[in-house]
Amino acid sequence: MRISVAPVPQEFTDDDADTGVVVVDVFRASTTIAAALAGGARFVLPVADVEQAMRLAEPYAENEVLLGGERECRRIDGFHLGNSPREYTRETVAGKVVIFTTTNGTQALAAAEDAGAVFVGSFVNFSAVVEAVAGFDAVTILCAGNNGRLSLEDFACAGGLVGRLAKRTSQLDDAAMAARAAYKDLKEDLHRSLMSTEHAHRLADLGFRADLEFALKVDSIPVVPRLHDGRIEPPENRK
(Lines of atoms letter the chains of each structure in order from A and count residues from 1; the text may use other names and numbers.)
(Lines give C-alpha, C1' and ligand atoms only; values in the text may rest on other atoms or scores of the structure.)
Protein backbone atom coordinates (compact mmCIF):
# COMPACT_ATOMS: atom_id res chain seq x y z
CA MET A 1 0.00 0.00 0.00
CA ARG A 2 1.18 3.51 -0.84
CA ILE A 3 0.18 6.02 1.85
CA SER A 4 0.37 9.79 1.51
CA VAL A 5 -0.65 12.69 3.72
CA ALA A 6 -1.58 16.17 2.55
CA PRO A 7 -1.14 18.39 5.64
CA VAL A 8 -3.34 21.09 4.06
CA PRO A 9 -5.70 21.00 1.05
CA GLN A 10 -3.30 23.08 -1.07
CA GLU A 11 -0.89 20.12 -1.04
CA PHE A 12 -3.44 17.56 -2.23
CA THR A 13 -2.74 16.35 -5.75
CA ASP A 14 -3.77 12.68 -5.77
CA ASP A 15 -7.16 12.32 -7.44
CA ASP A 16 -6.38 8.96 -9.04
CA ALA A 17 -9.46 6.78 -9.36
CA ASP A 18 -7.70 3.90 -7.61
CA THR A 19 -6.78 5.92 -4.51
CA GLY A 20 -8.85 5.99 -1.36
CA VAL A 21 -8.92 9.53 0.02
CA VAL A 22 -9.77 10.28 3.64
CA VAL A 23 -10.67 13.89 4.45
CA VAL A 24 -9.96 14.73 8.09
CA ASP A 25 -11.27 17.77 9.97
CA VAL A 26 -11.34 16.72 13.63
CA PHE A 27 -12.47 20.11 15.01
CA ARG A 28 -15.20 19.85 13.74
CA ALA A 29 -16.60 19.15 10.27
CA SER A 30 -15.63 15.47 9.96
CA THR A 31 -17.00 14.77 13.41
CA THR A 32 -20.21 16.66 12.70
CA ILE A 33 -20.82 14.90 9.39
CA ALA A 34 -20.41 11.52 11.08
CA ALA A 35 -22.81 12.61 13.83
CA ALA A 36 -25.39 13.77 11.27
CA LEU A 37 -25.39 10.45 9.43
CA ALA A 38 -25.42 8.50 12.68
CA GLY A 39 -28.46 10.59 13.65
CA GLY A 40 -30.32 9.42 10.55
CA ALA A 41 -29.84 12.30 8.11
CA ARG A 42 -30.69 11.21 4.55
CA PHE A 43 -27.43 12.67 3.28
CA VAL A 44 -25.18 15.69 3.66
CA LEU A 45 -24.52 18.10 0.80
CA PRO A 46 -21.16 19.84 1.38
CA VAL A 47 -20.87 23.21 -0.32
CA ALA A 48 -18.20 25.88 -0.52
CA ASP A 49 -20.17 29.00 0.33
CA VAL A 50 -23.28 30.33 2.01
CA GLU A 51 -24.96 31.53 -1.17
CA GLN A 52 -24.64 28.10 -2.78
CA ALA A 53 -26.12 26.50 0.33
CA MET A 54 -29.14 28.78 0.19
CA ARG A 55 -29.69 28.03 -3.50
CA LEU A 56 -29.49 24.28 -3.00
CA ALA A 57 -32.06 24.46 -0.21
CA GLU A 58 -34.68 26.10 -2.43
CA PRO A 59 -36.09 22.95 -4.14
CA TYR A 60 -36.70 21.19 -0.81
CA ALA A 61 -39.77 21.55 1.37
CA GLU A 62 -39.12 23.45 4.57
CA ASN A 63 -39.59 20.35 6.70
CA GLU A 64 -37.09 18.18 4.78
CA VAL A 65 -33.95 20.29 4.71
CA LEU A 66 -31.58 21.78 7.28
CA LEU A 67 -28.88 24.36 6.66
CA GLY A 68 -25.82 23.72 8.79
CA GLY A 69 -22.38 25.23 9.11
CA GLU A 70 -20.15 27.97 10.45
CA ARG A 71 -18.00 30.93 9.68
CA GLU A 72 -15.39 32.00 12.23
CA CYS A 73 -16.53 28.98 14.29
CA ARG A 74 -20.05 30.39 14.81
CA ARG A 75 -23.37 29.36 13.29
CA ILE A 76 -24.16 31.26 10.10
CA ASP A 77 -27.00 33.77 10.37
CA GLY A 78 -30.23 32.24 9.06
CA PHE A 79 -28.95 28.66 9.32
CA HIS A 80 -30.75 26.04 11.40
CA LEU A 81 -27.58 24.51 12.84
CA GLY A 82 -23.94 25.36 13.38
CA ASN A 83 -20.94 23.05 13.23
CA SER A 84 -21.40 21.48 16.64
CA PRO A 85 -21.75 17.69 16.39
CA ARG A 86 -23.90 17.77 19.52
CA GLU A 87 -26.61 19.62 17.59
CA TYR A 88 -27.04 16.86 15.04
CA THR A 89 -29.17 14.56 17.16
CA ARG A 90 -31.61 12.00 15.81
CA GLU A 91 -34.50 14.17 16.97
CA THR A 92 -33.18 17.03 14.84
CA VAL A 93 -31.75 15.45 11.68
CA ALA A 94 -33.46 12.08 11.12
CA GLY A 95 -34.85 11.89 7.60
CA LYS A 96 -33.54 15.35 6.70
CA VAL A 97 -31.16 16.56 4.01
CA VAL A 98 -28.35 18.58 5.58
CA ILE A 99 -26.75 21.26 3.41
CA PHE A 100 -23.43 22.00 5.05
CA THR A 101 -20.70 24.61 4.66
CA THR A 102 -17.71 25.30 6.91
CA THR A 103 -14.53 27.34 6.87
CA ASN A 104 -12.13 24.42 6.40
CA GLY A 105 -13.82 21.02 6.17
CA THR A 106 -16.05 21.54 3.16
CA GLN A 107 -13.19 23.30 1.36
CA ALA A 108 -11.08 20.16 1.84
CA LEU A 109 -13.93 18.02 0.52
CA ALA A 110 -14.15 20.26 -2.53
CA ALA A 111 -10.43 19.74 -3.16
CA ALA A 112 -10.96 15.97 -3.18
CA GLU A 113 -14.26 15.83 -5.05
CA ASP A 114 -12.74 14.43 -8.27
CA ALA A 115 -10.98 11.54 -6.53
CA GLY A 116 -12.31 8.06 -7.10
CA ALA A 117 -13.30 7.26 -3.52
CA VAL A 118 -13.58 9.93 -0.82
CA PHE A 119 -14.31 9.15 2.82
CA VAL A 120 -14.73 11.42 5.84
CA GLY A 121 -12.60 10.47 8.83
CA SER A 122 -11.94 11.59 12.37
CA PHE A 123 -11.23 10.09 15.77
CA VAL A 124 -14.91 9.27 16.31
CA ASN A 125 -14.90 6.79 13.41
CA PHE A 126 -11.19 5.98 13.43
CA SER A 127 -11.28 2.15 13.24
CA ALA A 128 -14.21 2.08 10.82
CA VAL A 129 -12.33 4.36 8.41
CA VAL A 130 -9.23 2.16 8.59
CA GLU A 131 -11.36 -0.85 7.66
CA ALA A 132 -13.06 1.05 4.82
CA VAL A 133 -9.81 1.99 3.05
CA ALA A 134 -7.66 -1.02 3.95
CA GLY A 135 -8.31 -2.68 0.59
CA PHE A 136 -7.01 0.18 -1.55
CA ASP A 137 -3.57 0.00 -3.15
CA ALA A 138 -3.08 3.67 -2.35
CA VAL A 139 -4.51 5.89 0.39
CA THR A 140 -4.17 9.65 0.74
CA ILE A 141 -5.19 11.37 3.95
CA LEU A 142 -6.17 14.98 3.32
CA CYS A 143 -6.07 17.23 6.38
CA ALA A 144 -8.42 20.21 6.35
CA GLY A 145 -6.08 22.37 8.41
CA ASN A 146 -7.02 25.81 9.65
CA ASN A 147 -7.24 28.61 7.08
CA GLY A 148 -4.47 27.12 4.98
CA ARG A 149 -2.20 26.24 7.90
CA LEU A 150 -1.51 22.88 9.51
CA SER A 151 -3.76 21.84 12.38
CA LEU A 152 -2.14 19.46 14.84
CA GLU A 153 -5.38 17.62 15.59
CA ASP A 154 -5.87 16.74 11.91
CA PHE A 155 -2.21 15.87 11.39
CA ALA A 156 -2.15 13.63 14.47
CA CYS A 157 -5.33 11.85 13.40
CA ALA A 158 -3.78 11.31 9.98
CA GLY A 159 -0.70 9.88 11.67
CA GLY A 160 -2.78 7.48 13.68
CA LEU A 161 -4.50 6.30 10.52
CA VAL A 162 -1.11 5.86 8.82
CA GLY A 163 0.11 3.78 11.73
CA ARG A 164 -2.90 1.50 11.58
CA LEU A 165 -2.73 1.10 7.81
CA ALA A 166 1.00 0.78 7.34
CA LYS A 167 2.62 -2.63 6.94
CA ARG A 168 6.23 -3.58 6.24
CA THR A 169 5.63 -3.37 2.53
CA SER A 170 3.91 0.03 2.69
CA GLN A 171 5.40 3.05 0.95
CA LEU A 172 5.00 6.22 2.98
CA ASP A 173 5.68 9.70 1.67
CA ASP A 174 7.55 12.15 3.89
CA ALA A 175 4.39 13.77 5.24
CA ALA A 176 2.93 10.37 6.14
CA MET A 177 6.11 9.48 8.04
CA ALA A 178 6.02 12.84 9.83
CA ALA A 179 2.36 12.44 10.74
CA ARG A 180 2.93 8.93 12.07
CA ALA A 181 5.83 10.19 14.17
CA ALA A 182 3.72 13.05 15.52
CA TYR A 183 0.94 10.66 16.51
CA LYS A 184 3.40 8.31 18.24
CA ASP A 185 4.87 11.25 20.15
CA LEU A 186 1.45 12.50 21.28
CA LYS A 187 -0.29 9.18 21.79
CA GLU A 188 0.44 8.76 25.49
CA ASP A 189 -1.34 12.00 26.34
CA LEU A 190 -3.29 12.61 23.13
CA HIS A 191 -6.35 14.17 24.75
CA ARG A 192 -4.39 16.80 26.70
CA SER A 193 -2.18 17.59 23.73
CA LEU A 194 -5.02 18.13 21.28
CA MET A 195 -7.06 20.10 23.79
CA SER A 196 -4.10 22.49 23.87
CA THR A 197 -3.97 23.29 20.15
CA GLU A 198 -4.58 26.74 18.72
CA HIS A 199 -7.91 25.69 17.19
CA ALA A 200 -9.03 23.97 20.39
CA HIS A 201 -8.30 27.06 22.46
CA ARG A 202 -10.36 29.22 20.12
CA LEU A 203 -13.32 26.86 20.19
CA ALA A 204 -13.15 26.52 23.96
CA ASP A 205 -13.07 30.31 24.35
CA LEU A 206 -16.22 30.52 22.23
CA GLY A 207 -18.04 28.02 24.46
CA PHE A 208 -17.50 24.85 22.41
CA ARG A 209 -15.33 22.86 24.81
CA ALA A 210 -17.93 20.08 24.87
CA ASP A 211 -17.53 19.74 21.09
CA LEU A 212 -13.82 19.10 21.60
CA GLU A 213 -14.54 16.35 24.12
CA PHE A 214 -17.06 14.86 21.69
CA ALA A 215 -14.56 14.93 18.81
CA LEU A 216 -11.83 13.14 20.79
CA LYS A 217 -13.92 10.10 21.75
CA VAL A 218 -12.23 7.45 19.65
CA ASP A 219 -14.54 5.03 17.80
CA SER A 220 -17.69 6.52 19.33
CA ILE A 221 -19.47 6.74 15.93
CA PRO A 222 -18.76 3.67 13.76
CA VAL A 223 -20.09 5.33 10.60
CA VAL A 224 -17.97 5.97 7.51
CA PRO A 225 -19.36 8.87 5.47
CA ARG A 226 -18.55 8.68 1.77
CA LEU A 227 -18.68 11.49 -0.78
CA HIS A 228 -20.18 10.45 -4.11
CA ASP A 229 -21.77 12.60 -6.80
CA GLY A 230 -21.70 15.60 -4.53
CA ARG A 231 -23.46 14.07 -1.55
CA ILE A 232 -22.15 12.40 1.59
CA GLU A 233 -23.86 9.27 2.86
CA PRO A 234 -22.89 6.03 4.60
CA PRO A 235 -21.33 3.51 2.18
CA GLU A 236 -24.10 1.01 2.92
CA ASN A 237 -26.63 3.38 1.29
CA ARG A 238 -24.90 2.81 -2.04
CA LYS A 239 -25.11 -0.98 -2.07
Ligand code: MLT
Contents of the next structure:
Amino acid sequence: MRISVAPVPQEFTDDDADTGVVVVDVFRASTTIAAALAGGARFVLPVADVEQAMRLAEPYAENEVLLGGERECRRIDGFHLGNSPREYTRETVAGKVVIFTTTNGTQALAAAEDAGAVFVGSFVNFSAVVEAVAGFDAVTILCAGNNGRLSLEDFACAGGLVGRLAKRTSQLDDAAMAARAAYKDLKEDLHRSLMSTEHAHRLADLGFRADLEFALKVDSIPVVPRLHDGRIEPPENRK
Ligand code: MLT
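Since the structure above is the form predicted on its own, I would like to see how the form predicted in complex with the named molecule looks, so please show that one next.
What follows is the whole complex; the chain from before opens it.
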Protein backbone atom coordinates (compact mmCIF):
# COMPACT_ATOMS: atom_id res chain seq x y z
CA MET A 1 0.00 0.00 0.00
CA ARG A 2 1.13 3.55 -0.80
CA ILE A 3 0.18 5.96 1.97
CA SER A 4 0.38 9.72 1.75
CA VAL A 5 -0.73 12.58 3.95
CA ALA A 6 -1.73 16.07 2.82
CA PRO A 7 -1.15 18.17 5.99
CA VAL A 8 -3.38 20.91 4.51
CA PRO A 9 -5.83 20.79 1.55
CA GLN A 10 -3.49 22.91 -0.61
CA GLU A 11 -1.07 19.96 -0.63
CA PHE A 12 -3.66 17.50 -1.88
CA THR A 13 -2.99 16.54 -5.48
CA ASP A 14 -4.03 12.93 -5.66
CA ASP A 15 -6.97 12.41 -7.98
CA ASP A 16 -6.12 8.84 -8.90
CA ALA A 17 -9.42 6.97 -9.15
CA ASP A 18 -7.98 3.96 -7.26
CA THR A 19 -6.94 5.92 -4.19
CA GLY A 20 -8.97 5.85 -1.00
CA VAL A 21 -9.04 9.38 0.43
CA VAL A 22 -9.83 10.06 4.09
CA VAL A 23 -10.76 13.67 4.92
CA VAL A 24 -9.93 14.48 8.55
CA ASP A 25 -11.23 17.49 10.48
CA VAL A 26 -11.21 16.31 14.09
CA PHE A 27 -12.38 19.67 15.55
CA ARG A 28 -15.11 19.49 14.41
CA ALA A 29 -16.53 18.89 10.91
CA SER A 30 -15.57 15.19 10.47
CA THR A 31 -16.80 14.39 13.97
CA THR A 32 -20.07 16.24 13.39
CA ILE A 33 -20.71 14.48 10.07
CA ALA A 34 -20.17 11.10 11.76
CA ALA A 35 -22.58 12.13 14.55
CA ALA A 36 -25.23 13.26 12.03
CA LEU A 37 -25.16 9.94 10.17
CA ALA A 38 -25.10 7.94 13.39
CA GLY A 39 -28.17 9.95 14.43
CA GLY A 40 -30.02 8.76 11.35
CA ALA A 41 -29.69 11.75 9.00
CA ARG A 42 -30.64 10.65 5.44
CA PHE A 43 -27.46 12.21 4.07
CA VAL A 44 -25.21 15.22 4.54
CA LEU A 45 -24.70 17.64 1.62
CA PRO A 46 -21.37 19.40 2.16
CA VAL A 47 -21.18 22.80 0.48
CA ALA A 48 -18.54 25.48 0.34
CA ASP A 49 -20.60 28.59 1.00
CA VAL A 50 -23.59 29.86 2.90
CA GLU A 51 -25.57 31.15 -0.11
CA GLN A 52 -25.23 27.81 -1.87
CA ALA A 53 -26.42 26.03 1.28
CA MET A 54 -29.53 28.21 1.45
CA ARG A 55 -30.26 27.68 -2.25
CA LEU A 56 -29.93 23.90 -1.97
CA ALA A 57 -32.39 23.86 0.94
CA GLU A 58 -35.12 25.60 -1.10
CA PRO A 59 -36.62 22.55 -2.89
CA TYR A 60 -37.06 20.63 0.39
CA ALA A 61 -40.11 20.83 2.64
CA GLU A 62 -39.33 22.62 5.90
CA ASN A 63 -39.53 19.44 7.99
CA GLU A 64 -37.22 17.53 5.64
CA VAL A 65 -34.07 19.59 5.82
CA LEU A 66 -31.65 21.12 8.32
CA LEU A 67 -29.04 23.77 7.58
CA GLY A 68 -25.93 23.19 9.68
CA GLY A 69 -22.43 24.58 10.02
CA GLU A 70 -20.37 27.48 11.21
CA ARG A 71 -18.41 30.58 10.42
CA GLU A 72 -15.87 31.72 13.01
CA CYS A 73 -16.91 28.51 14.87
CA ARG A 74 -20.43 29.88 15.53
CA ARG A 75 -23.81 28.91 14.09
CA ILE A 76 -24.61 30.85 10.92
CA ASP A 77 -27.56 33.27 11.08
CA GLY A 78 -30.71 31.57 9.80
CA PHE A 79 -29.23 28.07 10.18
CA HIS A 80 -30.90 25.42 12.38
CA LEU A 81 -27.67 23.95 13.76
CA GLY A 82 -24.07 24.94 14.33
CA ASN A 83 -21.01 22.68 14.08
CA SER A 84 -21.27 21.05 17.48
CA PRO A 85 -21.50 17.26 17.11
CA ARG A 86 -23.60 17.23 20.28
CA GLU A 87 -26.42 19.05 18.47
CA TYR A 88 -26.78 16.29 15.88
CA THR A 89 -28.82 13.93 18.06
CA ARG A 90 -31.24 11.31 16.78
CA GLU A 91 -34.18 13.44 17.99
CA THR A 92 -32.98 16.32 15.83
CA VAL A 93 -31.55 14.73 12.68
CA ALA A 94 -33.25 11.35 12.10
CA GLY A 95 -34.71 11.18 8.59
CA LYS A 96 -33.46 14.67 7.69
CA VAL A 97 -31.20 15.93 4.94
CA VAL A 98 -28.41 18.01 6.49
CA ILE A 99 -26.94 20.75 4.30
CA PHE A 100 -23.62 21.56 5.87
CA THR A 101 -20.95 24.24 5.43
CA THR A 102 -17.88 24.90 7.58
CA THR A 103 -14.76 27.00 7.30
CA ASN A 104 -12.24 24.24 6.63
CA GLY A 105 -13.89 20.81 6.73
CA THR A 106 -16.28 21.23 3.83
CA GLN A 107 -13.54 23.00 1.82
CA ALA A 108 -11.31 19.94 2.29
CA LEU A 109 -14.17 17.72 1.12
CA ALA A 110 -14.56 19.92 -1.95
CA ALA A 111 -10.83 19.49 -2.72
CA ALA A 112 -11.28 15.69 -2.64
CA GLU A 113 -14.62 15.39 -4.41
CA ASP A 114 -13.19 14.06 -7.69
CA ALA A 115 -11.21 11.26 -6.05
CA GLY A 116 -12.45 7.70 -6.56
CA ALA A 117 -13.47 6.93 -2.97
CA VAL A 118 -13.72 9.62 -0.30
CA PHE A 119 -14.36 8.85 3.37
CA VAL A 120 -14.74 11.13 6.37
CA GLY A 121 -12.48 10.21 9.27
CA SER A 122 -11.84 11.30 12.82
CA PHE A 123 -10.99 9.77 16.18
CA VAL A 124 -14.65 8.88 16.80
CA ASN A 125 -14.67 6.46 13.85
CA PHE A 126 -10.96 5.68 13.76
CA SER A 127 -11.00 1.84 13.57
CA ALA A 128 -14.01 1.75 11.25
CA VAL A 129 -12.17 4.02 8.80
CA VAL A 130 -9.03 1.88 8.99
CA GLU A 131 -11.14 -1.12 8.06
CA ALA A 132 -12.87 0.77 5.22
CA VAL A 133 -9.63 1.74 3.47
CA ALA A 134 -7.44 -1.26 4.37
CA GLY A 135 -8.08 -2.93 1.00
CA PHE A 136 -6.98 0.00 -1.18
CA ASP A 137 -3.60 -0.04 -2.96
CA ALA A 138 -3.19 3.65 -2.20
CA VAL A 139 -4.56 5.77 0.63
CA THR A 140 -4.29 9.54 1.04
CA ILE A 141 -5.23 11.22 4.28
CA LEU A 142 -6.29 14.79 3.66
CA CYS A 143 -6.12 17.01 6.75
CA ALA A 144 -8.50 19.99 6.79
CA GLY A 145 -6.13 22.17 8.82
CA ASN A 146 -7.06 25.73 9.65
CA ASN A 147 -7.14 28.32 6.88
CA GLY A 148 -4.17 26.77 5.10
CA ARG A 149 -2.20 26.07 8.29
CA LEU A 150 -1.54 22.67 9.82
CA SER A 151 -3.79 21.62 12.72
CA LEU A 152 -2.07 19.22 15.08
CA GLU A 153 -5.27 17.33 15.92
CA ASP A 154 -5.83 16.49 12.24
CA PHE A 155 -2.16 15.67 11.62
CA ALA A 156 -2.00 13.42 14.71
CA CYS A 157 -5.18 11.59 13.68
CA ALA A 158 -3.66 11.12 10.21
CA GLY A 159 -0.51 9.75 11.85
CA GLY A 160 -2.55 7.30 13.91
CA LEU A 161 -4.28 6.08 10.74
CA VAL A 162 -0.91 5.71 8.99
CA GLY A 163 0.38 3.69 11.95
CA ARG A 164 -2.57 1.32 11.78
CA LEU A 165 -2.51 0.95 7.97
CA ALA A 166 1.23 0.67 7.31
CA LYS A 167 2.76 -2.75 6.82
CA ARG A 168 6.47 -3.48 6.41
CA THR A 169 6.08 -3.30 2.63
CA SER A 170 4.09 -0.04 2.56
CA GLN A 171 5.51 3.06 0.87
CA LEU A 172 5.00 6.20 2.92
CA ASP A 173 5.55 9.72 1.66
CA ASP A 174 7.46 12.17 3.88
CA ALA A 175 4.32 13.72 5.36
CA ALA A 176 2.95 10.27 6.24
CA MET A 177 6.23 9.44 8.01
CA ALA A 178 6.13 12.76 9.86
CA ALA A 179 2.48 12.30 10.86
CA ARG A 180 3.19 8.78 12.14
CA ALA A 181 6.15 10.07 14.16
CA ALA A 182 4.03 12.91 15.59
CA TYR A 183 1.31 10.46 16.64
CA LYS A 184 3.85 8.13 18.25
CA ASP A 185 5.27 11.03 20.18
CA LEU A 186 1.87 12.25 21.38
CA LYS A 187 -0.03 9.04 21.92
CA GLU A 188 0.94 8.44 25.58
CA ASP A 189 -0.80 11.66 26.49
CA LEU A 190 -2.93 12.20 23.41
CA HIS A 191 -5.95 13.68 25.13
CA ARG A 192 -3.99 16.35 27.01
CA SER A 193 -1.88 17.21 23.95
CA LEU A 194 -4.85 17.63 21.64
CA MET A 195 -6.80 19.61 24.23
CA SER A 196 -4.03 22.19 24.01
CA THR A 197 -3.87 22.74 20.23
CA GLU A 198 -4.59 26.21 18.81
CA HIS A 199 -8.06 25.28 17.58
CA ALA A 200 -8.88 23.47 20.83
CA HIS A 201 -8.06 26.63 22.79
CA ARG A 202 -10.23 28.70 20.48
CA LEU A 203 -13.19 26.34 20.80
CA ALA A 204 -12.79 26.07 24.58
CA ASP A 205 -12.73 29.87 24.87
CA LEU A 206 -15.98 30.01 22.90
CA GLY A 207 -17.64 27.54 25.29
CA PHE A 208 -17.26 24.38 23.17
CA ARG A 209 -15.00 22.39 25.50
CA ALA A 210 -17.51 19.52 25.60
CA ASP A 211 -17.16 19.21 21.81
CA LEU A 212 -13.44 18.58 22.24
CA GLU A 213 -14.15 15.77 24.71
CA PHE A 214 -16.74 14.38 22.30
CA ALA A 215 -14.29 14.48 19.36
CA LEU A 216 -11.50 12.72 21.26
CA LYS A 217 -13.55 9.63 22.25
CA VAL A 218 -11.83 7.03 20.10
CA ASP A 219 -14.17 4.63 18.25
CA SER A 220 -17.31 5.99 19.91
CA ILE A 221 -19.16 6.32 16.54
CA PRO A 222 -18.29 3.36 14.30
CA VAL A 223 -19.83 4.72 11.09
CA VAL A 224 -17.84 5.48 7.95
CA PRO A 225 -19.32 8.44 6.08
CA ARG A 226 -18.59 8.26 2.36
CA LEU A 227 -18.82 11.10 -0.14
CA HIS A 228 -20.36 10.09 -3.44
CA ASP A 229 -21.99 12.30 -6.08
CA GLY A 230 -21.86 15.25 -3.70
CA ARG A 231 -23.63 13.47 -0.84
CA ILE A 232 -22.19 11.96 2.32
CA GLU A 233 -23.89 8.77 3.39
CA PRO A 234 -22.95 5.74 5.44
CA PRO A 235 -21.60 3.16 2.94
CA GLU A 236 -24.39 0.70 3.83
CA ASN A 237 -26.91 3.08 2.13
CA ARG A 238 -25.14 2.50 -1.16
CA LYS A 239 -25.30 -1.30 -1.35
C1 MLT B 1 -13.98 23.81 10.24
O2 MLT B 1 -14.50 23.10 9.37
O3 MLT B 1 -13.32 24.79 9.98
C4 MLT B 1 -14.13 23.44 11.70
O5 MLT B 1 -14.91 22.33 11.86
C6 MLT B 1 -14.43 24.67 12.51
C7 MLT B 1 -15.14 24.44 13.81
O8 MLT B 1 -14.58 23.85 14.73
O9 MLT B 1 -16.29 24.85 13.94
